[in-house]
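Below, in structure tokens: the form predicted alone, a single chain.
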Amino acid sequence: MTKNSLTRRDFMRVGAGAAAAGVAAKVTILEPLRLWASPRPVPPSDTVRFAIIGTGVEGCTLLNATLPVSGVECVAAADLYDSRHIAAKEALGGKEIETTREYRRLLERKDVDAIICATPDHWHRRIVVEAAQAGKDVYCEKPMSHSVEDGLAMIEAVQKNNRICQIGSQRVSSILYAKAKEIWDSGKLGMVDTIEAAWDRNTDSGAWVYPVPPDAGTQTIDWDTWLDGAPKIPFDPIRFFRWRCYRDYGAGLAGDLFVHLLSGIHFVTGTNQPAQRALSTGGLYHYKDGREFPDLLWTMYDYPNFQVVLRCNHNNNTEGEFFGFYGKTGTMIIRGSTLTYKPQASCHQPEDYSIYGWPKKLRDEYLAKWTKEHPEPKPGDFKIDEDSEVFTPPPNYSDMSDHLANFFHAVRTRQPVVENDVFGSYTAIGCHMSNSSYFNRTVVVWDAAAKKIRSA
């Protein structure tokens, strides 16, 4: 979309974002890059065909992302739960494939290129091993392992076979936080010592309280099978609906949510390593339904550079989605899909507290010499609303569906992807730690050596 297709509304829409910021601001449209809406059909020689594991709400709305996606074709799907198979061809549009309970069909099948793995995440490991193992390129969904261990098995899987993996926290691909990193890689912000964020929601389904289906029981879903390792217990559909609530199968807050907090963070500052510390605090206050999560969460971060503050709020969605880059002499706000960037004022400025304990003879000599030596900017020269920023993508952007473009572009070509297997387990880790500090009430600190969380 180009920058003149932008109505009205869309302008409106856009002028409120930089009023909410506070700003009187210059407002650009950013142009997506499009590569999944190429202007040449890819030959059938280079179409990828892919399989997807897991088709709930998730790995359906992945499918239904890569219908944009020029040169892809999804041949078969896996999940546990036989309606996910219609559910699987209706997000195709209606079109048929293959669906099937055993995954394992799908990564025997010489037509198959890549998989997409939807799973929860204690099948993430073992997917992304079988699939590597058998010589498919892996997307997996956020976040990458459910424990460091896992993490490390998928890596060394990963490169031992030479696989392409790209992890599924889509902010990494989006051109709003291209621009972020744009503007953080030019130095506009200056020294960056705080780096807050947060995700909030204030809906049952937000909190992960999902309806169960009226057929969900042990004709249509195999349980015992979808376990995989986790204690063996009789069918509970609470439980294989709601798996986020659950530690046997999920990462609570951190794994569904700070995940793209810190692969949003990790994008636009660079860093590619898990932090160094964590210290986590929250608590479990209205969803008390025999979940194994909070519905609060707050850790705090300690890298290299700066310091990361991240909340998830289960009880209140007033801040939404929020980034904030506090810098010297600037500050970056993304707000759900707003990015502002305004300058600080200069912090050189005259001391006007202290020198009224000095006599006012020295107090004038010191400012008409501080005055000298710092002389105002001329009119016009800095004002901060004026130079104050305001990006945003157009209207319908689908940074979902650049993400798995990207990702089939690297399965063509076989060129790395930036969220690969260790940026997506640096990222986990950073879950992990989060939960580990919370539910051993601890410090806890990140051992490269030992490549383990430990206690501070």
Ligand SMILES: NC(=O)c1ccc[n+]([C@@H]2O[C@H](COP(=O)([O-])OP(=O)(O)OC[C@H]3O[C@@H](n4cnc5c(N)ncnc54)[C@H](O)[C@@H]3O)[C@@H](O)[C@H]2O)c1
The other form holds:
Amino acid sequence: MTKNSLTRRDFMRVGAGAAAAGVAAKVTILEPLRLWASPRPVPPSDTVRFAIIGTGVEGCTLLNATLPVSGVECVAAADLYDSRHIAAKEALGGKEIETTREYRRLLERKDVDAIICATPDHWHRRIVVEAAQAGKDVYCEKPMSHSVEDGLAMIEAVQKNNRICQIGSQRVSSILYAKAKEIWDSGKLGMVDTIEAAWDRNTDSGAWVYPVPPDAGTQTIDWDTWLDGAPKIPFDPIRFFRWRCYRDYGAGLAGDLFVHLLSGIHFVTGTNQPAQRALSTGGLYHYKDGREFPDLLWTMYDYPNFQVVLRCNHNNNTEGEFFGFYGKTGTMIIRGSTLTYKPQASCHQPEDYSIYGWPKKLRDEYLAKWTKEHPEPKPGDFKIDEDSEVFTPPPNYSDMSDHLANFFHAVRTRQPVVENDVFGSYTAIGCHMSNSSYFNRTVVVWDAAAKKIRSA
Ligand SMILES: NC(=O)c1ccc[n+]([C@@H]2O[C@H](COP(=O)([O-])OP(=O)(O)OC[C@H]3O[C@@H](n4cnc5c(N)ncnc54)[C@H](O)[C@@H]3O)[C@@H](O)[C@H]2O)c1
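With the form predicted alone done, generate the form predicted in complex with this ligand in the same format.
What follows is the entire complex, opening with the chain shown before.
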């Protein structure tokens, strides 16, 4: 049987089975943008010199991801934990740079064009505001803000000082998400009323149970400065290394993972506002280690044209990182690094359910009339290869290098970044709405006029 010999109804039957079995899909390996790999050496006068504040897990990952980016140079790093000065240099392949506990020394350096801020969330506001006031462009890690007010203050400082600001949800620069946006913008999905996304992990590391290094102590860590405006308490290495578990410094599952999901959804759908309404539920089922956040969190959000349902679960990882965009004429799924587009069956079908409450005579007449009015399409009038399409980046693709490159390109050219401070604040507000709803056990709304989250 050739594909063109299928009747329309055969196609619907076989096509659906084939798609369910994962066959009949055209797989495309996406072409990297290579924004970061300049074809020519960048002259020293065009080199962007940057310094980094916070060289823990993410700071070191970012430093390493800058290595393939042309025309950038890290000249200094600040961290409150001395061992992380060594880790920063190692992440740069052993490069000698200035290291210090005092981040303000980096802001004072005239040869520093830009700052990367990779501290815990409770420090983002102060560093971004001071960096902008010092005339530096800033790449600030996600979630941009630790509160709605922090985000507003950061936007004001960035805009008043005419700075470039990129927030660090690197999927916004991913070629996979660019393809998803292309499919969304093409209208192939039709009207989409439901978007769901999940980020499930089922390991202690995934639940932030990070080990404490043996040299951690008040001799090696400036604990009082680290606390900043948070309540003063004696040195607690658990809080220092597992800060995501505590509300004074982090935002739990929402701030760590929902922000990536919301950034992906806002980017793909071109959303330029926070959700209007949110309702969360969840619970702390397994990690009863004194943490203040749940290990299972669900939030349902209302946007003007669709609903979003997010889930993060620390106790099962079957779904991993997942997005589903459900449209009237197509479905788009992102599972890890694989994007699948599948058309919804669009052929007309005779009613085959409710007519079984009709007498046989009426039923037969109805079916005869329907068949007359809907002749079979000729073979070849439809194509089975319109079935699923699958897209994936090449092996070792780094959206983080692309995201950093996008920032440094903007610093050099003053062109807009892909994820600016306003975008970052909107997705962070979504995280704050999620937590607000969870902790207050109420539906919350975003009051755009008052720029506040309030109970519905
Ligand atoms: N984009 C991503 O995929 C991604 C992944 C992980 C973390 N993050 C984000 O990166 C940020 C850092 O996370 P992490 O896991 O690296 O945390 P971490 O605790 O491993 O590292 C943070 C470092 O910041 C330092 N620090 C804090 N305040 C400082 C100050 N005032 N001056 C100098 N150094 C200071 C701390 O000493 C610490 O070493 C968070 O906002 C987090 O949400 C983003």
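Positions refer to the first chain, counted from 1. Just so we're clear, the structure is a prediction, and the values are computed from it rather than from any experiment. The term rigid core refers to the maximal set of C-alpha atoms that superpose within 1.5 Å between the two forms.
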Large Cα shift (2 Å or above) at Lys369 between the two forms, core-fitted: yes
